[in-house]
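The chain below stands alone and is given in structure tokens; this is the form predicted alone.
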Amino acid sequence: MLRRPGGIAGGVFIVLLAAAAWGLPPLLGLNPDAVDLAAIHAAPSAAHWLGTDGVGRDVLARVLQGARVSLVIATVAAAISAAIGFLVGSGAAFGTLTDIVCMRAVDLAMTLPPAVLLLVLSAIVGQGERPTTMVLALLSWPLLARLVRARLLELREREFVLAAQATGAGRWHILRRHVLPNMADILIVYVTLQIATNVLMEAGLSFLGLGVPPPTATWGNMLGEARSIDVLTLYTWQWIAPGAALLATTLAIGLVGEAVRAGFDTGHA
């Protein structure tokens, strides 16, 4: 996995990214809200690196505050999401009706139109990083949990396992000591990749304001607050920071997730 450079590049941007979003801002004393009333569609220069917004607020500190609600939205988001996956999926291999239950449950949650159901989801819960981060999570399990059964399926045949439930062990020793370390390549793959999703989907959230609202900032409504022809075309950096930055994160975190799946590919074979 380490041998291959876009991982490692994939990585170490987003080392450099997280070290920025957190440590930039007390640092330099940038403050996202801060109104500057005297640079107000100030292009960028010594005082304000990136510019600033219709309103004088800094361009780099909004889009540094972005990448932190970004980063711990699309994280906290991908981990609860692989919880209820595994979680569902282990539940689903374990009996002839909790596989029914849970494998219906997961049938139905993979009929319904993704885009729709985020829609409906954020209208339901309401707006903020809470509300989005349990949105993102609750949407995109039912796939894990398809895998994490398919696996245990196969598991449950193998002699450890088998010896394990001989000697008396219970399900949950069965599942944290035997099953969990078999299932670490799928869920470390998943939870990967999955973060990449999660940043462009909060992105689209607040773009379309279902997400985290303003004043607090993201990508997304840096974004959707930059859809005027004035500021498309004349001050060009209130958006081209924030897309940039979102485009340079999700194809960051791709890349580590590819060099991770590859490397668990090239362990197995």
The other form holds:
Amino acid sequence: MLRRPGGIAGGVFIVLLAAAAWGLPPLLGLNPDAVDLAAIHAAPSAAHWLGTDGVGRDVLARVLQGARVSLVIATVAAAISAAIGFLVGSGAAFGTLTDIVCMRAVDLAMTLPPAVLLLVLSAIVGQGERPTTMVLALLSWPLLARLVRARLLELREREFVLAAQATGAGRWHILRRHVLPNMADILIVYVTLQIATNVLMEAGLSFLGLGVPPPTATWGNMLGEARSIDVLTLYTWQWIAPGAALLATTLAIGLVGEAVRAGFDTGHA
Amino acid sequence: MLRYLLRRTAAAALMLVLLSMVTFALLRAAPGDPIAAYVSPTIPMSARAIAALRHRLGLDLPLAEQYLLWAWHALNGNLGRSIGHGEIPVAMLIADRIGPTVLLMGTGILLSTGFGVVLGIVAAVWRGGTLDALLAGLGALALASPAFLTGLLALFLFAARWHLLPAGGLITPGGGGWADVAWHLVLPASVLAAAQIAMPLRYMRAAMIESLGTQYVRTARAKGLSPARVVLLHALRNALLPVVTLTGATIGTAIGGAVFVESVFDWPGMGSLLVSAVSARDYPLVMGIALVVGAFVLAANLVTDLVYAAVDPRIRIA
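Could you give the coordinates for the form predicted in complex with its partner chain, as opposed to the form predicted alone above?
First the chain shown before, then all remaining chains and molecules of the complex.
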């Protein structure tokens, strides 16, 4: 499935990033909140590999904390939205009335551009790690609901499903044994690509000061600091490091997602 | 055609009503009392004064009544008063900001579609080559890079380092005029265009490759027409339609990109207004902006559908 070099490279990067995010801080004694008053706005050095920020906190420690926060929020949100999308999509496929209600809701959620819906949801749900996870989960399920509905309508007419029905299999049995395995490709590709989108969206919210509040470091928070002209021009390491981490991570997850999608496509042909 | 037009318009209007209902319900169900913005935490206020304030703001009516009242006012161009911005009418705040946003988005979409089409043709004509691979890589990079990151980088390089372009704002303080605005528009519009370019580029490349493989292109080549003439006159004409209609669909993502671009470049548009409204929990303002943006997107989709149906008769029969 992962016989594409890009997919392998992306996967290796994600594994290394996760290993560094959780493994390096205890190994190197990095603390994202530790203040080093002797090194304020210090450039990268042996003591602080990626320099320090305006209150003397280690940038590497904060980039790694950002990685942990980003990856957890993005993954949990993708899993929740996959569950919502799957339930809504299968609900829609089972009845005419639920179909109308569900698909109108999907249309509605897709009327607003994602970034605007993101902000509207953020106004309602609020700021913080959990609220941000909720906002991202609520934002992205409609597309999956559509895909699931279309696949279910298609599967309902397939011979092996009809045969199972004819032999007296219950709805739950059919759903679990025949439908879910044939839905795995949609779900896996969706969750993978959604994690990349969620990382971007979380960074965007935090950049605007509407995501995870300080003092917790996220890549978006750190990039938001660079809206100050001093940080942008004089202390470049404070925003280049989280920016590069953000870009590399979304590219890597995107590559993995594309490879997985391609793998499933050849499997079907 | 008339029936198709009426059906699509009615569907769009229904979506707009649903949208307004849901935004209204969601925002009223949100935690946090809109009245908090009026009450100073340091000065004590009597329960009677708070009740009077609720009454004056219409917050003591039943929800359905509040919605109907609000919808009636909205139809008359009155979107209520902002809670955060000193009770200025929401419609006035939005009207002040809509011009800069439309200018930014319009320029951004024009640039991304223009460059996307040209680069897409280049990638399709030399497909499989180094240039094609390079453009595919650039497209993937543009798709992965969020507008705020590209914006910071552009700000750093072109404004702070090389002093080529202004760092932000709509005009130079004390300045003004079209030339000044255009000068300030270059950087934000380019960043917005960069964030948008992947879609038109990919669509154009795919459509061109399909078009270049058709019989009529082969015929044109066999007639001995020059390669440039075949590509630009025969193949491009038929490949362009899906890409042009894609422009309608990009309006939604362009508004999203504008939120971040405006924030990076201090561009006084609706995006930055929405961000400040969300941080201030200014419900009437958030709702007003969501409604205006939703109406705008619905209208754009409607126009796209109708133009497509007018140009391609197969659509309206289906």
